[in-house]
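Next up: just one chain, as C-alpha cells, the form predicted on its own.
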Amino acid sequence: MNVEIALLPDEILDKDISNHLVVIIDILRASSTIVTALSEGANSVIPVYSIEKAIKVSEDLCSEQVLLCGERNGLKLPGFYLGNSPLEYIGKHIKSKIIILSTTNGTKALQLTRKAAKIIIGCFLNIGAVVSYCQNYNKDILMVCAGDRGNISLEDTVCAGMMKYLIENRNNGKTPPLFFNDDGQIAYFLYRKFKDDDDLIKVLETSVWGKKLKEKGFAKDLVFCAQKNLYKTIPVLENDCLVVADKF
C-alpha cells in the first residue's frame, strides 16, 4: 500500500487516480458536516458544487424528504434550508432526509476526484474509523485536503498528518504503508506540533478560515469540529450520493 497526501485538490489534476481510495478532508466544514449528517440519520448527501445545479437537482427530485443546503463564504445561501454548520445537522429534522449540499471547497474537491476507484470523507470526528478503513484497503490511498479557495488549509493539513501517523502506528503487524511525497511529510510535521487534544482547537482557532468563521459567529463549530472520534460513520460516494459505507 502506498499512501500519498495532496495539500490541494489541484495537485492531482494530471494524476491517474483510477485505482486509488481517495479520502477527502475539509475540516471547516464540509467533511465535518457530511459525517455529522449521516451519523444523525440522514439517508444520503448529494454533493453538488454549482449552486444552480444544486437547485435543479432539488427541483428534479421534488420530494419532502429533500433538503437543499449549502453555503458560500461561510454563510447559508439565500432560500436554502441549512448552511454548512455541522451543528445544524443534529436533530430529528435530519432523519431519513436526502441532503443536497453545495459548499465553497469540499464539494469542489469531490468533483475533482470523481475518477477515483473509491471516495470517502474524513475529518477529526471520524478519524479512527477512517484509519481502520484505510488499513483494510489493499490498494493505493490518496488523502486530498480541500484547502481554502485554492490556498493550503492548516486544519486539513494537520488532520491528514494525524491520519498518516495513525496508519503507520496502528498497522496490527502488517507491513507499514509507504508514504513517499513531501506533502505527507509536511502534514506529519504539522500534526506533531499540534498533536494534543487542546491544540486541535488551537489549530482551528488560529487558521485563516477558522478566524473568519469565528468572526461570522461560528465559534461553536470550531469546538465541535476539533473533536476526535465522535462518530464511527464513514461516508462513501456511490452513484453521486454519499451514503454510510459498509464496514470491512
The other form holds:
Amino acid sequence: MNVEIALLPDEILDKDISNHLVVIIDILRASSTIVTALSEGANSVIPVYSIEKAIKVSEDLCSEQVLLCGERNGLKLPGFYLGNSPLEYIGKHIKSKIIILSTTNGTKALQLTRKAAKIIIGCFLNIGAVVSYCQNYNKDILMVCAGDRGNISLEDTVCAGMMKYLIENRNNGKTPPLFFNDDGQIAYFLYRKFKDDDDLIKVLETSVWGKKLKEKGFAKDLVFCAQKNLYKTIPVLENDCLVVADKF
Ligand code: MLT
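Requested next: the structure of the form predicted in complex with D-malate (the form predicted on its own having been shown above).
What follows is the entire complex, opening with the chain shown before.
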C-alpha cells in the first residue's frame, strides 16, 4: 500500500488517481463542517465550488429539505442559510437536511479530485475512523490537504502527518513498511514537532487562517476543530453527494 500526501491540491493535477482512495483534509473548516453536519444528522452534503452553481443547484432541487450554505473569506454568503462554522451545524435544524455547501478551498479540492476511485473527508474530529478506513481499504491512498488559497496550511499538514503516524503504527508497529512520498515525510516531521505538546489548539491558533478566523470572531471554531475523535462518521462522495460511508 502506498500512502502519498499532497500538501496542496494543485500537486495532483497531472496524476492518475483513478485507483486511489483520496482523503480530503481541510481542518479550518470545510472538512470539520462536513463531518459535523453528517454526524449531527444531515441527510447529505452537496459540495459545490462556484457560488452561482450552488444557488442553481438549490433552485433546481427546490425543496424545504435543502439548505443553501457556504462562505467566502470565512463569512456566510449573503442570502445563504448558514456559513461554514461547524458549530452552526449542530441542532434540530440540520436533521435530515440536504446541505449545499460552497467553500473557498475545501470544495475546490473536492472538485480537483473527482477522478479518484473513492473520496472521503478527514479531519481531527474523525481521525481514528479515517485511519481505520484507510487501513481496511488496502489500496493506494492519497491524502490531499486543501491548503489556504494556494498556500500550504499548517493545520492540514499536521493532520496529514498524524494520519501517516497512526497508519504506520497500526498493529503495534508491526505493519510492513509503507511507501510515503516527501510531502508525507514533511507532514510527519511537522506532526512530530507538535505531537510532544499534544496541543492541537496551538497548531490551529498559529496558522494564518486560524488567526484570521479568530479575528473574525470564530475562536470557538478553533477549539472545536482541534478535538480528536469526536465523531466516527466518514463522509464519502457518491453521485456528487457526500453521505455517511458504510462501515468496513
Ligand atoms: C475553505 O474551504 O476554504 C474553508 O473552510 C474556509 C473557512 O474556514 O470558512
